[in-house]
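Heads up, the chain below is alone and in the form predicted alone; it's given as structure tokens.
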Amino acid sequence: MNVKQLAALSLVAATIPLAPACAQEATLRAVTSFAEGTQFSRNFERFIERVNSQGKGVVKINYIGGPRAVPPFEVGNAVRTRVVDIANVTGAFYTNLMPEADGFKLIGKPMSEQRKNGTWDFINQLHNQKLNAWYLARQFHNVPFHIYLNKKIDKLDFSGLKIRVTPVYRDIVQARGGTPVTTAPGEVYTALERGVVDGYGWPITGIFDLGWEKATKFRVEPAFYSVEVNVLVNLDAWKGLNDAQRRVLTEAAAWLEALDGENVAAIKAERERQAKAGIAALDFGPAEAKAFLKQADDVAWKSVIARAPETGPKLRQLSGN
């Protein structure tokens, strides 16, 4: 985050303080790491509306905005240091603070199951310790990723290709011969236009929100990993709330996670829309798909455990894969 952005947010923080727990209504400052109104911000925005409706007079969320307020890769630190109180952010954007976050994509179980089998407890402890945050919710557990290209390949090999990545895809892109290029989502279209990259990793949904379909010709099969977009609350802010205020947020978080039921129809519609837009699926058959998925899991867990040797194995055990 540059000095001007930090100063601006600090001013916001000073002028809209979190109310004490004993006050009538607490106000939380919120940001999203994705562009406002796009696929991976919309449900968070619905969550904010629900909190402000259901929690009127108890707790209120003041929505500051998206990447124009805080750059995506700075959101985790903004929560940690309480520049903001609550954020909608993927773990891929804060692996520098929590290397275990790169393993969240490998957990495709619904949150209802994760809360029962100890997974949520363990991940919440990691957030408490490393991010000074409360792990309020996870979204999109059933939305997979793809590699998208503007050049055709004849086999599942990315040799000679420059592919935009976040930590989500870096290891598998390298394992398959590609050159990873890290950029924020807002820079991807320009990178494609200028030939800086030949493709990018992204979920099955959301590319039309960003206009990327105009520079995309192919979607590589199979789908892999699982999207995770988390709602995090600064731990000091969370502890400063009273029981009624925390209850409003917790109930809204359960409602938010239940919205994942909408994703099945959304994914089907997205595949059809991509086909109509001229984005062709590159499918190399079941044997190649199986080998790709195994390698994707293997290299990802190897990377997580190498960077988090004490906690990575437990995360893998809880994930069941």
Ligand code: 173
Contents of the next structure:
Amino acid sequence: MNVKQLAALSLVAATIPLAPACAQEATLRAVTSFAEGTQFSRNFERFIERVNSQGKGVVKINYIGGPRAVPPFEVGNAVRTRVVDIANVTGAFYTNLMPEADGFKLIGKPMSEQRKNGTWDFINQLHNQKLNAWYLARQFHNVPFHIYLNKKIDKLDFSGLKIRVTPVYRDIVQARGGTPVTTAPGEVYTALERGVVDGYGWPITGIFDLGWEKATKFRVEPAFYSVEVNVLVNLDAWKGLNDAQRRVLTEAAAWLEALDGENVAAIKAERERQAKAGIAALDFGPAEAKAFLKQADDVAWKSVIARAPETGPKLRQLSGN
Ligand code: 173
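To complete the pair, please output the form predicted in complex with ligand 173; the form predicted alone was given just before.
Next comes the full complex, and the chain you just saw is listed first.
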């Protein structure tokens, strides 16, 4: 054997896996649409740890990170085109690709129920078709949203106020007279500091992670809608996995969805922490709250059905509201 042949042989040898388990291990590239280590990324990060320990030698997730890697409003498209294999992202960030995604906030039933009554199936089909993705998990169904303000209001009327939104809050902010300004979460703090906006929409949890309490005076009651943050897997990547690999991910997804049980205590703690930080609740009583909630649902369904006339009504029917 000459040197050339030897070199060729060692090149081949180097590409042959040492053990069969290595050949079986799939690696998925992951991103999150929220800042790393913050409220709406943390459970996804726990999910990754679980997959990587339970799935050792079978499937591995390579965590690339948060919005510095892929801007939040582009994460849906990054999954669709397999720029990434798996992502943690809210439907509010990909309504451009799937207008129905704006309706997920109106579905607040536990995932155990959604997986039984056909809701998960229907939403999975929408993801297969429009996002080339597998709808692996949905988190935070029992966490609501609020509008936070720096200017006091004496009724549930946002006239004259500029409020930072995503599609989640746009219709109700507008219906109550406010001027919506769309930004990614990463731009909220600066917008508040510079007075570009007078307030913002955000869930009940998470503002301390981002330091927003320093630039927030009031939280408007009532809480409304349901947070939805989904774990999506590119459909080609999903189909390329074997049964054992899919089983690891599916088991970890069920575990992730069950973490929603922790949210009840987290919400209570967060409300207390906000009060201590001097964020005052603006509460206009039960009748006003009821009217606000009804209008919030009405304007959102109307908007979803206008943009998705074929599939919107079915989503509404499945939501039970
Ligand atoms: O406010 C937002 O950026 C938003 O739409 C959202 C959705 C889910 C969780 C957190 C924020």
